[in-house]
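In the form predicted on its own, a lone chain appears below as structure tokens.
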Amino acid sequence: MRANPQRGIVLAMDDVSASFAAGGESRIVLREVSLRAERGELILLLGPSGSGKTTLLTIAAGLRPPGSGTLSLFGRDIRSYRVRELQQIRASRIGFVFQDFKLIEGLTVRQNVALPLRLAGWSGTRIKDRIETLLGEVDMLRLGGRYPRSLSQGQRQRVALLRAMANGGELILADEPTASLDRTSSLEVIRRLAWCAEHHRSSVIVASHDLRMVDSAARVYRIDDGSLAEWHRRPVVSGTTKEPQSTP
């Protein structure tokens, strides 16, 4: 990954713990987790189901507060944001990618990708220009008028990724983005996530158990039983990421 003079901390967790009640007892989900996410890097969280990956992403998005510890999002303590401010941040600065895509079946590809921009209050002309640019980047202009039910699994996930990038995607949170895909589609999504980090300066955090993502990540963490530990850090090599080529 080439050096980026505009790097900066997007998200910082310090000793974050979380728990929830189950069967009358409190179960710890995260145990004093500390994590920094910078612009222009892809971070991979590896761990089995139930290890705390999704909870970590949920807290990172400001969807639930930490039980203890501190969380800074875009340079501010999460506790200093009002509810409406957090809603606006999620609409205008954070993108989400899910295992099951979460596309709206009654909307076309263009309309699905445009949804976060409408929520963020973009004008119609600005939305149209942004959507055409994004669809062109992944060779999907011809599919813009189609509905999700007519797309392959890989195409659906590409639409979901475009939706995550639509608002600029300063922070992209991806939860098992390759779990429902075949090998070819998975590799393309992995390349596209790495491309977002390097060339769109997104801070990308991916929760997965897909080891094929390791080589694309700047840092890899293992999470097990709520505890996080750094497992691998990629050496910095200039100009290593090429623009991904889309598959039909």
Ligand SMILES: Nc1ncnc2c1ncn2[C@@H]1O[C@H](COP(=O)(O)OP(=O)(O)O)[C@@H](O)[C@H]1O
Second form
Amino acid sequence: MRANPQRGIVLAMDDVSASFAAGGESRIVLREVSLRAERGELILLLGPSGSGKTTLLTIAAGLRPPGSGTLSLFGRDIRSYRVRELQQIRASRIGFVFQDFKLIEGLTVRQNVALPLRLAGWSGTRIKDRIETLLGEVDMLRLGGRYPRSLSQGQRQRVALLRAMANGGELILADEPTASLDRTSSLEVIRRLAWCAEHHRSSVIVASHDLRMVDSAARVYRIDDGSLAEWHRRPVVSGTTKEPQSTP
Ligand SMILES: Nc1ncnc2c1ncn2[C@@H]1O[C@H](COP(=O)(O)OP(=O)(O)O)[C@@H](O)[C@H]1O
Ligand SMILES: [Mg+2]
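Structure of the form predicted together with this ligand, given the form predicted on its own:
Shown next: the complete complex, the earlier chain at its head.
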């Protein structure tokens, strides 16, 4: 069988631009952004507030069409999907993690994690098995019956992450997932996101200011005023960062 070189590519953006209408004028917020995301890798988008990170993730999720350029999700141009097909893809193949967790307070941990599976049409038995496996994997079985209000911020984000990967989490989009967390919880969430990529072969795209995420990323991009550029670490020589040669 011939290898399919496209197989690992989950998302491909080519020259995507986006703008918002503001006060009768059009304001460009993404400028010809190109990005590829593959299975098993974590991609980090670093950029200041207002640089376009959330807009990029919203487009990546197929929630907003690109103003221009093309977006392909799971090997198909999103323009070729019907609205219902895109909804089904979001429910069954994409997971979201937000800065403020967005857990439903009236539901237990198990019920929160089950929510996307219900939307994706899984049977009750299959949902039950899946949730127990997931909670067991991250040693959170004892929290399953608790309500979000009784959890720490870090525990809430861990539940949100489980919810994001419950459907298989082929593509996980995380928007500033550590911004509301203390240092210990942030490190835990970073470790878990990297684990989703490594262990579950998810393609994980994280928008963040958090430089501690850099070491977990396969590729790092800087986004500035809507322009995306790959960010290369400076080469490290004998444990020190090599400075550019100064002119003699
Ligand atoms: N719904 C909207 N209407 C008008 N402008 C918007 C809207 N959403 C975002 N913007 C503007 O687009 C720019 C990028 O926003 P955003 O993608 O949220 O950036 P980030 O997530 O990096 O903070 C900002 O200048 C923001 O004010
Ligand atoms: Mg944002």
